[in-house]
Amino acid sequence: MAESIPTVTAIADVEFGGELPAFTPDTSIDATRRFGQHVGWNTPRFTDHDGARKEGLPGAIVPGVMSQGFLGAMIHRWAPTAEIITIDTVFRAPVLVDQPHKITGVVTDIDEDELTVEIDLTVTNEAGETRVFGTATARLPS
(Lines of atoms letter the chains of each structure in order from A and count residues from 1; the text may use other names and numbers.)
(Lines give C-alpha, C1' and ligand atoms only; values in the text may rest on other atoms or scores of the structure.)
Protein backbone atom coordinates (compact mmCIF):
# COMPACT_ATOMS: atom_id res chain seq x y z
CA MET A 1 0.00 0.00 0.00
CA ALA A 2 1.34 3.45 -0.88
CA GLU A 3 2.33 5.76 1.95
CA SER A 4 -0.13 8.59 2.57
CA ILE A 5 1.65 11.94 2.60
CA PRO A 6 -0.16 15.05 3.78
CA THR A 7 0.05 17.60 0.99
CA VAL A 8 -0.06 21.35 0.81
CA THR A 9 -2.33 22.83 -1.86
CA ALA A 10 -2.17 26.56 -1.09
CA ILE A 11 -0.01 29.13 0.70
CA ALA A 12 -2.62 29.25 3.50
CA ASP A 13 -1.83 25.58 4.29
CA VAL A 14 1.80 26.37 5.13
CA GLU A 15 3.00 27.00 8.68
CA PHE A 16 6.24 28.75 9.61
CA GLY A 17 8.55 26.12 11.10
CA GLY A 18 6.46 23.33 9.62
CA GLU A 19 8.39 20.20 8.73
CA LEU A 20 7.98 18.55 5.35
CA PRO A 21 7.45 14.78 5.47
CA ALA A 22 10.87 13.09 5.43
CA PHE A 23 11.81 11.53 2.11
CA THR A 24 14.06 8.52 1.51
CA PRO A 25 15.46 8.73 -2.03
CA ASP A 26 16.43 5.74 -4.15
CA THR A 27 20.24 5.84 -4.02
CA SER A 28 20.68 2.33 -5.39
CA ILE A 29 23.34 1.58 -7.98
CA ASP A 30 20.57 0.69 -10.44
CA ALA A 31 18.91 4.11 -10.04
CA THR A 32 22.25 5.89 -10.40
CA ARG A 33 23.13 3.84 -13.49
CA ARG A 34 19.77 4.66 -15.10
CA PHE A 35 20.29 8.34 -14.36
CA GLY A 36 23.81 8.17 -15.80
CA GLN A 37 22.57 6.53 -18.97
CA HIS A 38 19.94 9.24 -19.51
CA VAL A 39 22.34 12.14 -19.01
CA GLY A 40 25.41 10.55 -20.61
CA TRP A 41 27.38 10.11 -17.38
CA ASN A 42 28.27 6.43 -17.55
CA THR A 43 31.51 6.91 -15.65
CA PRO A 44 32.63 4.57 -12.86
CA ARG A 45 32.42 7.36 -10.26
CA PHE A 46 28.60 7.07 -10.53
CA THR A 47 28.02 3.51 -11.76
CA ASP A 48 30.64 1.17 -10.25
CA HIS A 49 31.93 0.97 -6.69
CA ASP A 50 35.33 -0.53 -7.59
CA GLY A 51 35.82 1.94 -10.43
CA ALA A 52 34.97 4.84 -8.12
CA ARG A 53 37.49 3.59 -5.55
CA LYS A 54 40.15 3.62 -8.27
CA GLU A 55 39.34 7.34 -8.65
CA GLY A 56 39.97 7.85 -4.92
CA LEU A 57 36.33 7.89 -3.83
CA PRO A 58 34.93 5.67 -1.05
CA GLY A 59 32.55 4.08 -3.58
CA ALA A 60 30.16 5.16 -6.31
CA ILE A 61 28.53 8.51 -5.62
CA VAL A 62 25.16 9.98 -6.49
CA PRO A 63 25.67 12.83 -9.01
CA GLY A 64 25.06 16.23 -7.45
CA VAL A 65 22.35 17.12 -9.92
CA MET A 66 20.56 13.87 -9.03
CA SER A 67 20.71 14.87 -5.35
CA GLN A 68 19.19 18.23 -6.31
CA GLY A 69 16.47 16.33 -8.14
CA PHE A 70 15.72 14.45 -4.92
CA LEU A 71 15.27 17.81 -3.16
CA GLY A 72 12.82 18.92 -5.84
CA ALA A 73 10.97 15.61 -5.57
CA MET A 74 10.60 16.10 -1.84
CA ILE A 75 9.06 19.53 -2.34
CA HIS A 76 6.61 18.19 -4.93
CA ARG A 77 5.61 15.27 -2.68
CA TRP A 78 4.74 17.88 -0.02
CA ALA A 79 3.19 20.47 -2.37
CA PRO A 80 2.40 18.90 -5.76
CA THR A 81 1.24 22.19 -7.29
CA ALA A 82 4.27 24.19 -6.14
CA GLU A 83 6.46 25.96 -8.67
CA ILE A 84 10.06 25.60 -7.57
CA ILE A 85 11.78 28.92 -8.22
CA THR A 86 15.25 28.11 -6.87
CA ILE A 87 17.17 25.37 -5.14
CA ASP A 88 20.55 26.46 -3.80
CA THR A 89 22.69 23.64 -2.47
CA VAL A 90 25.97 23.09 -0.65
CA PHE A 91 27.63 19.71 -1.10
CA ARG A 92 29.54 18.93 2.10
CA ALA A 93 30.36 15.31 1.30
CA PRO A 94 29.40 12.73 -1.32
CA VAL A 95 26.04 11.01 -1.20
CA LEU A 96 27.15 7.41 -1.48
CA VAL A 97 25.35 4.95 -3.73
CA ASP A 98 23.66 1.96 -2.08
CA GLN A 99 23.59 3.68 1.32
CA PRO A 100 20.36 4.92 2.89
CA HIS A 101 19.91 8.67 3.07
CA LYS A 102 17.07 10.81 4.41
CA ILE A 103 15.95 14.22 3.22
CA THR A 104 14.29 16.57 5.67
CA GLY A 105 12.92 20.04 5.23
CA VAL A 106 11.54 22.88 7.29
CA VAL A 107 9.68 26.04 6.26
CA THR A 108 11.83 29.04 7.24
CA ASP A 109 9.91 31.89 5.60
CA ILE A 110 6.47 32.58 4.16
CA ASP A 111 5.77 35.56 1.91
CA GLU A 112 2.00 35.71 1.50
CA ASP A 113 2.20 38.73 -0.84
CA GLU A 114 4.46 36.87 -3.29
CA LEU A 115 2.87 33.46 -2.49
CA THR A 116 6.32 32.00 -1.80
CA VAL A 117 7.85 29.83 0.88
CA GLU A 118 11.49 29.27 1.73
CA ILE A 119 12.46 25.78 2.79
CA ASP A 120 15.73 24.59 4.36
CA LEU A 121 16.57 21.10 3.09
CA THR A 122 19.09 18.58 4.40
CA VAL A 123 20.34 15.22 3.10
CA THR A 124 21.78 13.02 5.85
CA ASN A 125 23.20 9.52 5.83
CA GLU A 126 22.47 6.71 8.30
CA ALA A 127 25.12 8.05 10.68
CA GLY A 128 23.26 11.37 10.79
CA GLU A 129 26.01 13.19 8.90
CA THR A 130 24.89 16.06 6.69
CA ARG A 131 25.95 15.34 3.12
CA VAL A 132 24.00 18.08 1.29
CA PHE A 133 22.04 21.05 2.54
CA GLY A 134 20.36 23.94 0.89
CA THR A 135 17.50 26.33 0.58
CA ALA A 136 14.62 26.26 -1.86
CA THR A 137 12.07 28.90 -2.76
CA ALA A 138 8.73 27.69 -4.07
CA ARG A 139 5.58 29.49 -5.17
CA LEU A 140 2.21 28.09 -4.14
CA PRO A 141 -1.33 28.87 -5.26
CA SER A 142 -3.29 31.41 -3.20
Contents of the next structure:
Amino acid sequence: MAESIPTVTAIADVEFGGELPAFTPDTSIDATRRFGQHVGWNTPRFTDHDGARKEGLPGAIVPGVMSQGFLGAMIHRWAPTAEIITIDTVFRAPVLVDQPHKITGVVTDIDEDELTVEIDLTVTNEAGETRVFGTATARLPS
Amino acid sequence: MILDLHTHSIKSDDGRAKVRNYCQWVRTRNVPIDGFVLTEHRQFDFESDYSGLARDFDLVILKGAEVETEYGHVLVYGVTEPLYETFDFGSIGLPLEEVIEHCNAHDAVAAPCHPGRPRVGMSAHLAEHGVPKGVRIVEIYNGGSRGEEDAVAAAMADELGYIGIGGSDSHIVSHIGRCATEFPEPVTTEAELVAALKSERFRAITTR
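Alternative state: the form predicted in complex with the partner chain, after the form predicted alone:
Full assembly next; the chain just shown is listed first.
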Protein backbone atom coordinates (compact mmCIF):
# COMPACT_ATOMS: atom_id res chain seq x y z
CA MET A 1 0.00 0.00 0.00
CA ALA A 2 1.41 3.40 -0.97
CA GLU A 3 2.54 5.70 1.81
CA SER A 4 0.09 8.54 2.44
CA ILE A 5 1.86 11.90 2.35
CA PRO A 6 0.14 14.92 3.90
CA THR A 7 -0.25 17.56 1.21
CA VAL A 8 -1.33 21.18 0.96
CA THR A 9 -3.44 22.57 -1.84
CA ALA A 10 -3.79 26.25 -0.95
CA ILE A 11 -1.79 28.90 0.84
CA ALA A 12 -4.33 28.92 3.64
CA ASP A 13 -3.19 25.38 4.49
CA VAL A 14 0.35 26.57 5.22
CA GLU A 15 1.62 27.70 8.61
CA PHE A 16 4.86 29.45 9.48
CA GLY A 17 7.20 26.78 10.81
CA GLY A 18 5.25 23.98 9.19
CA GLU A 19 7.37 21.02 8.19
CA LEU A 20 7.31 19.36 4.81
CA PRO A 21 7.31 15.56 4.89
CA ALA A 22 10.94 14.44 5.03
CA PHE A 23 12.28 13.11 1.75
CA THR A 24 14.80 10.35 1.20
CA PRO A 25 16.50 10.89 -2.17
CA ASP A 26 17.68 8.02 -4.30
CA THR A 27 21.44 8.59 -4.22
CA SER A 28 22.35 5.20 -5.61
CA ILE A 29 24.97 4.83 -8.32
CA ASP A 30 22.23 3.49 -10.60
CA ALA A 31 20.30 6.73 -10.18
CA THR A 32 23.29 8.97 -10.92
CA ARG A 33 24.18 6.80 -13.94
CA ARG A 34 20.65 7.13 -15.29
CA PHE A 35 20.77 10.86 -14.66
CA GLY A 36 24.16 11.08 -16.36
CA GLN A 37 22.91 9.24 -19.41
CA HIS A 38 19.90 11.53 -19.76
CA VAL A 39 21.80 14.79 -19.41
CA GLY A 40 24.97 13.64 -21.15
CA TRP A 41 27.17 13.76 -18.04
CA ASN A 42 28.88 10.39 -18.02
CA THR A 43 31.87 11.70 -16.14
CA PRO A 44 33.27 9.26 -13.53
CA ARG A 45 32.83 11.75 -10.72
CA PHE A 46 29.10 11.06 -10.85
CA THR A 47 28.97 7.47 -12.06
CA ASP A 48 31.99 5.56 -10.79
CA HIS A 49 33.48 5.54 -7.28
CA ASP A 50 36.99 4.54 -8.32
CA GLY A 51 37.02 7.07 -11.13
CA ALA A 52 35.85 9.78 -8.76
CA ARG A 53 38.59 8.91 -6.28
CA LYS A 54 41.14 9.33 -9.05
CA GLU A 55 39.83 12.89 -9.35
CA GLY A 56 40.51 13.45 -5.65
CA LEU A 57 36.94 13.01 -4.46
CA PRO A 58 36.00 10.67 -1.59
CA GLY A 59 33.78 8.75 -4.03
CA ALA A 60 31.19 9.44 -6.69
CA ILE A 61 29.04 12.48 -5.96
CA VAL A 62 25.48 13.38 -6.80
CA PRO A 63 25.41 16.19 -9.39
CA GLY A 64 24.29 19.48 -7.86
CA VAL A 65 21.49 19.91 -10.32
CA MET A 66 20.24 16.43 -9.46
CA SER A 67 20.14 17.43 -5.78
CA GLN A 68 18.15 20.47 -6.82
CA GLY A 69 15.80 18.14 -8.64
CA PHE A 70 15.28 16.22 -5.39
CA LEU A 71 14.39 19.47 -3.68
CA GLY A 72 11.83 20.29 -6.33
CA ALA A 73 10.37 16.79 -6.12
CA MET A 74 10.07 17.14 -2.37
CA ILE A 75 8.18 20.40 -2.68
CA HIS A 76 5.80 19.00 -5.28
CA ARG A 77 5.16 15.90 -3.22
CA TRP A 78 4.08 18.23 -0.39
CA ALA A 79 2.24 20.75 -2.56
CA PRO A 80 1.38 19.14 -5.91
CA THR A 81 -0.18 22.33 -7.28
CA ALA A 82 2.67 24.62 -6.26
CA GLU A 83 4.54 26.63 -8.84
CA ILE A 84 8.18 26.61 -7.85
CA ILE A 85 9.58 30.04 -8.56
CA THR A 86 13.13 29.60 -7.31
CA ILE A 87 15.34 27.01 -5.70
CA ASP A 88 18.46 28.65 -4.37
CA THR A 89 21.09 26.31 -2.98
CA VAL A 90 24.45 26.57 -1.23
CA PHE A 91 26.60 23.46 -1.63
CA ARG A 92 28.68 23.07 1.52
CA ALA A 93 29.93 19.53 0.94
CA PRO A 94 29.43 16.82 -1.67
CA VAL A 95 26.38 14.58 -1.52
CA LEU A 96 28.06 11.20 -1.80
CA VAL A 97 26.59 8.51 -4.00
CA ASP A 98 25.39 5.31 -2.28
CA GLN A 99 25.23 7.02 1.10
CA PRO A 100 21.87 7.66 2.76
CA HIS A 101 20.76 11.28 2.90
CA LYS A 102 17.66 13.01 4.14
CA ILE A 103 16.07 16.22 2.97
CA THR A 104 14.06 18.32 5.39
CA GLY A 105 12.04 21.42 4.65
CA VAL A 106 10.23 23.98 6.76
CA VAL A 107 8.16 27.02 5.89
CA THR A 108 9.97 30.15 7.02
CA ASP A 109 7.97 32.90 5.36
CA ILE A 110 4.47 33.35 3.99
CA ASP A 111 3.40 36.21 1.74
CA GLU A 112 -0.36 36.03 1.53
CA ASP A 113 -0.52 38.98 -0.87
CA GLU A 114 1.79 37.32 -3.39
CA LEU A 115 0.51 33.81 -2.50
CA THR A 116 4.08 32.67 -2.00
CA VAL A 117 5.86 30.70 0.66
CA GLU A 118 9.56 30.46 1.40
CA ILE A 119 10.92 27.10 2.41
CA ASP A 120 14.22 26.28 4.10
CA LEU A 121 15.72 23.14 2.66
CA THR A 122 18.53 21.08 4.18
CA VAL A 123 20.21 17.98 2.83
CA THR A 124 21.92 16.00 5.60
CA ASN A 125 23.86 12.76 5.60
CA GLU A 126 23.56 9.93 8.09
CA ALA A 127 25.86 11.72 10.53
CA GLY A 128 23.49 14.68 10.55
CA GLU A 129 25.97 16.88 8.69
CA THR A 130 24.53 19.57 6.46
CA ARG A 131 25.75 18.94 2.92
CA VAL A 132 23.47 21.33 1.04
CA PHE A 133 21.14 24.02 2.25
CA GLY A 134 19.02 26.60 0.57
CA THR A 135 15.66 28.17 0.18
CA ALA A 136 12.85 27.77 -2.28
CA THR A 137 10.04 30.12 -3.15
CA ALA A 138 6.80 28.57 -4.31
CA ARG A 139 3.44 30.01 -5.29
CA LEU A 140 0.31 28.27 -4.07
CA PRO A 141 -3.31 28.67 -5.08
CA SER A 142 -5.42 31.03 -3.00
CA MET B 1 21.54 35.13 28.83
CA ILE B 2 22.06 33.02 25.73
CA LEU B 3 23.16 34.59 22.46
CA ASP B 4 23.86 32.95 19.13
CA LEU B 5 27.10 34.76 18.31
CA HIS B 6 27.37 33.78 14.65
CA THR B 7 24.53 34.29 12.18
CA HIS B 8 24.18 35.57 8.63
CA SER B 9 21.28 37.29 6.92
CA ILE B 10 20.58 38.10 3.29
CA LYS B 11 23.19 40.85 3.68
CA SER B 12 25.83 38.12 3.28
CA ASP B 13 26.47 36.76 -0.20
CA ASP B 14 25.59 33.23 0.86
CA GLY B 15 22.98 34.17 3.47
CA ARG B 16 19.34 33.39 2.70
CA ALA B 17 17.63 34.44 5.94
CA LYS B 18 15.65 37.60 6.55
CA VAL B 19 16.13 38.94 10.05
CA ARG B 20 12.38 39.18 10.67
CA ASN B 21 12.06 35.48 9.85
CA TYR B 22 14.86 34.64 12.29
CA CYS B 23 12.84 36.41 14.99
CA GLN B 24 9.60 34.66 14.02
CA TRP B 25 11.38 31.31 13.99
CA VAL B 26 12.98 31.78 17.41
CA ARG B 27 9.64 32.66 18.96
CA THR B 28 7.45 30.19 17.06
CA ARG B 29 9.77 27.24 17.67
CA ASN B 30 10.84 28.31 21.17
CA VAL B 31 14.51 28.27 20.21
CA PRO B 32 16.32 28.62 23.54
CA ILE B 33 18.22 31.82 22.83
CA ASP B 34 17.64 35.39 23.98
CA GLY B 35 19.11 36.95 20.90
CA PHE B 36 21.69 36.74 18.17
CA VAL B 37 24.57 38.58 16.54
CA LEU B 38 24.55 39.17 12.78
CA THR B 39 28.11 38.59 11.58
CA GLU B 40 27.93 39.30 7.86
CA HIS B 41 30.78 38.19 5.64
CA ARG B 42 33.51 40.72 4.86
CA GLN B 43 31.47 43.78 5.87
CA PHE B 44 29.77 45.57 8.70
CA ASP B 45 26.18 46.55 8.19
CA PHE B 46 25.98 50.14 9.41
CA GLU B 47 22.65 50.76 7.66
CA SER B 48 20.16 48.30 9.07
CA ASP B 49 18.24 49.17 12.21
CA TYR B 50 16.78 46.11 13.88
CA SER B 51 15.64 47.85 17.06
CA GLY B 52 11.98 47.59 16.04
CA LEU B 53 12.23 43.87 15.46
CA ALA B 54 14.15 43.44 18.69
CA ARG B 55 11.36 45.23 20.57
CA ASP B 56 8.53 43.43 18.78
CA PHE B 57 9.98 39.99 19.42
CA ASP B 58 11.70 40.75 22.74
CA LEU B 59 15.04 39.61 21.38
CA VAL B 60 18.52 41.09 21.47
CA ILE B 61 19.78 41.70 17.94
CA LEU B 62 23.38 42.82 17.67
CA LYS B 63 25.79 43.26 14.80
CA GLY B 64 29.35 42.13 14.20
CA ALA B 65 31.33 40.91 11.22
CA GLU B 66 33.14 37.86 9.86
CA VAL B 67 36.41 38.74 8.20
CA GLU B 68 38.96 36.58 6.41
CA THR B 69 42.59 36.20 7.40
CA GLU B 70 45.54 34.01 6.56
CA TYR B 71 44.38 31.81 9.47
CA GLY B 72 40.85 31.53 8.15
CA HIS B 73 37.67 33.28 9.18
CA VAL B 74 37.43 35.51 12.23
CA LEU B 75 34.44 37.00 14.01
CA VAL B 76 34.70 40.62 15.09
CA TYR B 77 32.50 42.07 17.84
CA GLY B 78 32.30 45.73 18.76
CA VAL B 79 32.76 47.15 15.27
CA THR B 80 32.71 50.95 15.12
CA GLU B 81 33.29 53.37 12.28
CA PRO B 82 36.84 54.15 13.46
CA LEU B 83 37.66 50.43 13.61
CA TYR B 84 36.08 49.91 10.20
CA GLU B 85 38.47 52.48 8.75
CA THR B 86 41.59 50.77 10.10
CA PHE B 87 41.52 47.76 7.78
CA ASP B 88 39.69 46.51 4.72
CA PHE B 89 36.87 44.30 5.95
CA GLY B 90 36.33 43.13 2.37
CA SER B 91 39.82 41.68 1.99
CA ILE B 92 40.21 37.90 1.95
CA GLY B 93 43.78 37.87 3.19
CA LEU B 94 43.98 40.04 6.29
CA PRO B 95 46.85 39.46 8.71
CA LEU B 96 45.19 38.01 11.81
CA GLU B 97 47.60 39.55 14.30
CA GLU B 98 46.96 43.00 12.84
CA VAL B 99 43.21 42.46 13.00
CA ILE B 100 43.55 41.54 16.67
CA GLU B 101 45.75 44.57 17.35
CA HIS B 102 43.26 46.90 15.68
CA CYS B 103 40.39 45.33 17.58
CA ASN B 104 42.23 45.70 20.88
CA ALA B 105 42.99 49.34 20.11
CA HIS B 106 39.30 50.04 19.38
CA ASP B 107 37.81 48.08 22.25
CA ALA B 108 36.58 45.29 20.00
CA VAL B 109 37.12 41.53 20.12
CA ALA B 110 38.33 39.19 17.38
CA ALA B 111 37.63 35.46 17.63
CA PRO B 112 38.60 32.88 14.99
CA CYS B 113 35.53 30.87 14.00
CA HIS B 114 35.12 27.23 12.98
CA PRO B 115 38.87 26.81 13.67
CA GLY B 116 38.67 23.07 13.15
CA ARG B 117 37.52 23.41 9.55
CA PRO B 118 39.95 22.65 6.73
CA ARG B 119 41.09 25.67 4.71
CA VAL B 120 38.99 28.35 6.44
CA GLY B 121 39.77 27.39 10.06
CA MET B 122 42.71 28.46 12.18
CA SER B 123 44.02 25.01 13.13
CA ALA B 124 44.64 24.18 9.47
CA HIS B 125 47.15 27.02 9.27
CA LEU B 126 49.11 26.61 12.49
CA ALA B 127 51.73 24.38 10.91
CA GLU B 128 52.44 26.93 8.20
CA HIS B 129 52.14 30.19 10.14
CA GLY B 130 52.72 29.19 13.76
CA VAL B 131 50.57 30.17 16.73
CA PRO B 132 49.31 33.72 16.25
CA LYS B 133 49.75 36.29 18.98
CA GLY B 134 46.78 37.78 20.75
CA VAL B 135 44.09 35.13 20.32
CA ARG B 136 42.05 34.62 23.51
CA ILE B 137 38.70 33.38 22.23
CA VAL B 138 37.82 30.90 19.51
CA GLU B 139 34.54 29.38 18.38
CA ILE B 140 34.50 25.77 19.57
CA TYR B 141 30.90 24.99 18.63
CA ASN B 142 29.78 25.89 15.14
CA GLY B 143 26.40 24.83 13.85
CA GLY B 144 27.78 24.08 10.41
CA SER B 145 30.60 21.82 11.55
CA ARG B 146 31.04 18.45 9.95
CA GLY B 147 32.88 15.36 11.15
CA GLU B 148 35.47 16.13 13.80
CA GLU B 149 35.68 19.87 13.19
CA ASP B 150 34.31 20.89 16.58
CA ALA B 151 36.48 18.31 18.32
CA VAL B 152 39.54 19.67 16.52
CA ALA B 153 38.55 23.18 17.59
CA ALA B 154 38.05 22.17 21.21
CA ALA B 155 41.35 20.30 21.31
CA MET B 156 43.16 23.30 19.86
CA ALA B 157 41.50 25.58 22.40
CA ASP B 158 42.52 23.26 25.25
CA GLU B 159 46.08 23.01 24.05
CA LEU B 160 46.56 26.73 23.51
CA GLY B 161 44.50 27.95 26.48
CA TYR B 162 41.74 29.65 24.53
CA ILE B 163 38.21 30.19 25.74
CA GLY B 164 35.34 28.86 23.64
CA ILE B 165 32.25 30.51 22.25
CA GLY B 166 29.44 28.97 20.23
CA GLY B 167 27.45 30.13 17.25
CA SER B 168 25.15 28.49 14.74
CA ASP B 169 26.75 30.04 11.64
CA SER B 170 23.19 29.98 10.33
CA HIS B 171 22.61 31.07 6.76
CA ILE B 172 18.99 29.98 6.60
CA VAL B 173 16.28 30.69 9.11
CA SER B 174 15.81 27.24 10.57
CA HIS B 175 19.46 26.79 11.49
CA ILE B 176 19.61 29.59 14.06
CA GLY B 177 20.36 28.66 17.66
CA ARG B 178 22.01 25.31 16.99
CA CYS B 179 25.00 26.55 18.94
CA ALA B 180 25.26 29.60 21.18
CA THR B 181 27.06 31.20 24.11
CA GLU B 182 25.72 31.63 27.62
CA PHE B 183 26.62 34.70 29.68
CA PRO B 184 25.93 35.13 33.40
CA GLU B 185 24.80 38.75 33.01
CA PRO B 186 22.48 40.48 30.52
CA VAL B 187 24.04 41.56 27.23
CA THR B 188 21.94 44.03 25.28
CA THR B 189 24.42 46.15 23.31
CA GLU B 190 27.57 45.58 21.28
CA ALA B 191 29.57 47.35 24.01
CA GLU B 192 28.14 45.03 26.66
CA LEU B 193 28.95 42.05 24.44
CA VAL B 194 32.57 43.15 24.15
CA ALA B 195 32.77 43.66 27.92
CA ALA B 196 31.21 40.26 28.55
CA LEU B 197 33.67 38.57 26.19
CA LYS B 198 36.61 40.38 27.74
CA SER B 199 35.44 39.28 31.19
CA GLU B 200 35.99 35.71 29.92
CA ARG B 201 32.93 34.58 31.88
CA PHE B 202 30.82 32.64 29.41
CA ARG B 203 30.43 29.16 28.08
CA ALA B 204 29.78 27.69 24.68
CA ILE B 205 26.69 25.54 24.30
CA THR B 206 25.35 23.33 21.57
CA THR B 207 21.91 21.89 21.02
CA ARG B 208 22.85 19.69 18.10
